[in-house]
Every structure is written in structure tokens, then in C-alpha cells.
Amino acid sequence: MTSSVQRITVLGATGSIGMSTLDVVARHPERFEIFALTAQRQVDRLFEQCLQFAPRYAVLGEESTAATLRGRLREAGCRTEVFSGLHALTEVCVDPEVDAVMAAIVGAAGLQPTLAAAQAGKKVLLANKEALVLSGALFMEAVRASGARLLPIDSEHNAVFQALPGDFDRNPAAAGVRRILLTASGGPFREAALADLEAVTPEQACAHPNWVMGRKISVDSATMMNKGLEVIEAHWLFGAPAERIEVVVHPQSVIHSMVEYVDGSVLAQLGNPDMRTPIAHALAWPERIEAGVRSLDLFEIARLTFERPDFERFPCLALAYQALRSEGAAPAVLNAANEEAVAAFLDGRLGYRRIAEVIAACLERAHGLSVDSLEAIIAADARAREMAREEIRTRQ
């Protein structure tokens, strides 16, 4: 780092992953600084974390909105210089002055950002899972040939983070692990009718039992897709294969991840479910830090359980299996067709249990794409989004 103090950038500030990072940075002024705040297009909010956290650069979307913010901090008397754009997002990420890179931009939109941290040797706290689920090899050797740290910040991917001995990126063949146990919660319809899933709404589908997060993320969680992207991101993680990452259906989200040991050891991470938790840890590691979390009360959950996952109910679980599976362009393909289906379900133009058909008809017919370049990834990305726009169409 440049000082004692950390200067963070942090991408998808106005999300929930943002604010509870910054929430936590709030509570350690002494140890963080934020650099820069980056949206896509909530200004207002944008706005109030200005003022609170006057970072030197924020950085909007579009010029537009830009614009709206930046002659409000001016007539507020914040110096915070606002830009926009892909180009601005990467700088704010690559800067020599930044220490850490919060990556927290949902979905595609996130990966050149973040894998620009990557390659400049930053410590990058991932929440973009997809960057990994795009681009897994190429990221993975961005990281290794720069030096960065890649620290997981998805709950689960969190806890087996911590479940690993310390050396493990260094010699992970002497760990001794036979299996990551990565938890679900198995989101609103765990246990509703499968007919009844025909008729699910958007409003169903984002009331989350446990977790508070965007509509996107919800409706990940409520099809499981959002565990499927876990386990393509665990792969590359963790150097573990499919046959050895296994879900666990866990109501409570009490335990958010388990790694079994060949000795028999299974070592688990638990806490309330608060996503401060893991961001704490990441942002202070390998130290510990306070992070506004209510403490544990064992004797007020009292029981915790445990299912297997039924893909019947969750096929976007099998689908993302099958992908990891299948190599090359099948992760980026599910990536940018579940996108796109769960686009058009929160918008009133799919059905819930069409989101599924749609991603499996994409990766039917995803044949010859490369995802051998940052160039190729995102030509993948771009024709899979064609496809699926095709395919929904097909089901309207």
C-alpha cells in the first residue's frame, strides 16, 4: 500500500454490496479512505455518499447524469471531480494512489473494470462473481502474473476462504480439501408447489427469506442460478473441479459455507446473515475489524438444517453445472442469456419457469465462441445476449 491507510475505490457504490462497504469504512476512518464512487445512473444517492465520504472522483454511466451530479456537488461546495464512462470506471480502478478495488458492479458490466484491477496488482475484493464466470482463466492469470490478491467477498465463497489453511494459494495440493460445501437458502419457493411456480411474479420471486439484495440478485436466488454462478466462481477460486464443489440447501443461512478435509474435517464459517461480515474481513484481512454485526445467538436459531438441492425446482442449477462442465464459452453463454431472461421476467415479458428453457436453448446452440481475449469474451457475451433475445421472443 501507498500509506497506513487504505484508499479504496469502490465499483457499484449505490448498491447494497456498496453501501455496506461503505457503511464498514465509515466505522474505521482512521484505517480507509475512499478514492472513488462509482454508479450507473442513481445520482441522488450518489450525491449523499459525496458529501459524507468526499472521495477525489465519482463516476456515472452515462454524461447526462454525470452532468446532474456534477454541478450539485459544485453548488453543494464538494470538490469531488465527476466523470463518465467505461474509460473513467477503469481509470478510477488502475490509479497508482488506489490500494484496493471493491468490485460490486452486478452482472457483465463489471468485468473490464475489475479485471483492469486485476492486471494493475490491486487488492480486489470480488462481489462481481461474473467476472470470473466470464472470463475464469484469463482473470485467474491476470491475478497471477500482476501479483494482485483476490479476495472473495459472496458470502459463501467468503467463508470457505476462511475454512482454508493460510498457505493455500501457495501449495493448495498439501491442503488435504476433498470437497467445498457451498450454502443455499433456497430462496422464497423452496418448498412451493411446482405448478404454483408457473404463475410466479417478479415481487414473489425478490422477496428474499434471508438476505436483502437487488432484483437481479434476487431472482438469481430465487432460481438458483446465483448458486450456480457460486460454483463456476468456486471453481476458479479454488482450483476445484465440478464433481467436488456441492450445494447445500441450508434455510437458516446461518452457515454460509463448509470445506471437508480428507481426514474427515469439515470446518465451517458461520454468522447472521450480513453481508458486512465478509466485507469487513476482506477489507482488513488478514486482520480482523468491527464491523456493525449482531453477534450470533446460537440459542434463538436453536436448530439448523440441511437439503439436498432439487433440480427439478432449481433446473438453472443444473444448467450452470452443465456449463462449468462443457468449458470454454458455456460459462459466458448461461452468464448473458440468464441476464437477459431475468431482464425480461422483471419486466413483464417472460414467465418465471421460462427463464430456465431460455438459458438451456442458448447453450444448445453456443458452438465456435472463443473466450481466449478480453476481445472474445465480449463478443461471446454479445452474440449469447442475441440468442437470447431470440428465444424470448419465441416464448412471449
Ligand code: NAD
Given for the second form:
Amino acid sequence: MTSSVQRITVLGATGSIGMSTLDVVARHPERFEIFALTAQRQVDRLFEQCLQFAPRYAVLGEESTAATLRGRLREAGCRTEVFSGLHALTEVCVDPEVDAVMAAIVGAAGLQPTLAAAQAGKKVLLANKEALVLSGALFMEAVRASGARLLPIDSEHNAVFQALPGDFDRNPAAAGVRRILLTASGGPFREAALADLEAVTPEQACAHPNWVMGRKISVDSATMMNKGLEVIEAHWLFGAPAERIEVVVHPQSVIHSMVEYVDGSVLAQLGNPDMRTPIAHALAWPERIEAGVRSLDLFEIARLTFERPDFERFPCLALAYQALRSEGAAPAVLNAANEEAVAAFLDGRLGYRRIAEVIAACLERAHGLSVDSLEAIIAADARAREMAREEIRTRQ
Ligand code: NAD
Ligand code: MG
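Structure of the form predicted together with ligand NAD (previous: the form predicted on its own):
Up next: the whole complex, starting with the chain shown before.
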């Protein structure tokens, strides 16, 4: 069966996930058409992408950069219309002609357009885990109310999705799931001496052993906050309580995650660490398409190993479990404080080991914040960022 052409909006097209998405899309011109591409400020890359994919719309963060892109595209004879700002970002997600939205903006900045896509009943390909961590209950309620199809791009959640029965959403209780096992590489500092972590530089933190990713998620992988956010993401995607979601350190990044059932069966999804696999899976679901990923060579890998996570080395992972258990605004505060602390670390304003301290201090101060509406979530996020900036200043 050949599917009809899917029209896709790619939020964050110039990022690591955005570019991998366009790589897969380019392999299947008969299946996919790009409706809109968005970026915050990378005009050069977005220009090249517009020439290649001829989207109807392109969106940039600021009007000044949008004007530059508009001029260059006109000169090149490309008819893509260029807009700027949050309203345009949302419009290109909810347009009736759009079938699917790849949510690949990094951080809380992706919340509003991603939520709008869910409310509009689109197929939402979710890479932007921060949006779900921030808005959990509200986001999942929007998906249920609109009948949107939510497909996880994060490799772990995509693996879990593949290991769950196809009708899991309709009757999760009957599926017999005992535990969700999220694998984690342990990042670049899994074996470093704890004393050496004081002097870690952004370059060292961004040098991930197995994956090439954006800088923010690379730092999150080094602190294991990425896995912490993923535990919260799994909670919302699969309706599992914290005690049924376990983290397994697996340095080879070959098993992307597992589901254990009550009969003792454990189903795993394996593959080379290449994000084009989950992206292609979600783009074509429930069919399968070529992703350009080389075959898994088990003989070359030879050994798969597993370790318990070390919560002392990775305090951010413990903080994420704590935030999930305390519910309310805690996950939103955790996320906002982490974004601010990671940005300060990448700018050289905060030591690596201070990241977890800033987040812990914000979680302690964040009582009484509410997340029961979009406005409340935005306010809680803003308040948590203010607190985080104060905490960062006292540690400079
Ligand atoms: P990236 O930094 O490479 O790209 C981010 C994209 O978002 C860019 O296109 C940028 O222009 C855009 N952007 C940044 N700030 C923005 C703002 N304020 N408003 C609008 N657009 C903005 O990041 P990435 O590594 O591609 O990650 C994107 C998302 O996918 C993150 O949420 C990350 O956690 C998730 N993710 C990434 C990977 C990976 O392998 N890179 C794996 C799993 C999940
Ligand atoms: Mg992941």
C-alpha cells in the first residue's frame, strides 16, 4: 500500500533532529512534502533548506533575520513566504493542510507551537521532551481531546513505543507491563574521577561518546538530567508511575530501551545510535521506510554491558525522580532551572558541579506554583528562571 503524501512542518529544522528529519524526508519525496521549516536564527542553513525543499512557509525568531532570508530567497527565485515570531510558529503547526509536526525545538521555547499542534489533532512527532515535562497533564489532555497521534522521537521512548502492543493506548491496563527500562549511555563522565568533575569544560561535556546532538541535550546527557527528563517524559507518554520506570546504564547505546511484562518477558529495541531510525519510524508509522542507517553489526559490537545508575555521580537524575514524585509544578521548575543552569555553564558563568545545586535550590523554593493552565505553566516557568538566575549569581 502506498500512503498519500504527508505534509510536514519541521519546528527546529536547523538543529540536529531537524536536519536528520530532512535527511529522511529527502529519501522519500513520493511520501513527504515539507509545508514549513522553522529556526530561531540560523539564516544560512534555513536558506539552503528552503532551496532544497521549497516549503510554503519559513519562520524565524526575529523579524530582522526574517527580512534577510526573505530577500535572499526572492533573489534566488524561491517562493517560500517568510514570517517571524511565536504567532507564525503556531500558525504553521495548526494550518488545516498540515498532517504532521516534527517538534524539534530545544527547551521550553517549543511548548506553545507543540501544544497547539496537539490541540489541532495533528500527528505530533515529539523530540522536544522539555515541552512535555513542562506541561505533562495539560499536554496529554490536549492529545486525548483532539485525537492527535503522539509519536515519540526520543530514541528511548520510541523503543518503548515499539516494544508495547499496538493497542496499548486503548487499554494500557490489559497490556501487562511490569516495568519500563530506559537505557542510558552514562555520557562522557561515567568513569571520570569525581574530583575531576569540578573543572569540566563545555567542550568536554558536549563530547558525547555515542551520539552527536545539540549542545543543551549534550550537557544534559553528561549530567544525566537528560535521563531524568526522559523518566518524566515516559511517565506522561506511557502512564507509568515513577517506581515502574527504571534507568539502566548501558554504555554501548545499542539497546535503546526495554519493556518488561508480568510474565517475565523483556522486549527490547536495538539499533545503531542514529536518530534517523526513530525519526523514520515515526514519520512512516505504522509502515516502515528506509532511513539511511547502516545495519547493526552484532559481531563487531560483541558485548553489551549494564550498570546501575550512580545517583551520587549524577545528582540530576535523583532530582528528576524527586520532581516527578512531588508532582505539581516541580517538573516544570526542574526543567526551567536546568535550562538556565546549562545555559550559564555553556557561557562559562557556572561550574559543572553547580548545575545540580542550582536545580536543587530552585526545587526547594518552588512551593505554591501552579501548572493547571497554559498561563500558569508559563508563569511557573518564568518564576523558576528568575530563581535560577539568582541561584547562579550567588555561585559565580
Ligand atoms: P539543536 O540545538 O541542535 O536544535 C534546536 C533547534 O531549535 C534549532 O533549529 C534552533 O533554531 C531551534 N530553536 C532554538 N531555540 C529556539 C527558540 N527560542 N524558538 C524557536 N526555535 C528555537 O537541538 P537538538 O539536539 O536537535 O534537540 C532538539 C530537541 O530534540 C530537544 O528537545 C532535545 O532534547 C530533543 N532530542 C534530541 C536528540 C538528538 O539526538 N539531538 C535526541 C533526543 C531528543
Ligand atoms: Mg533520548
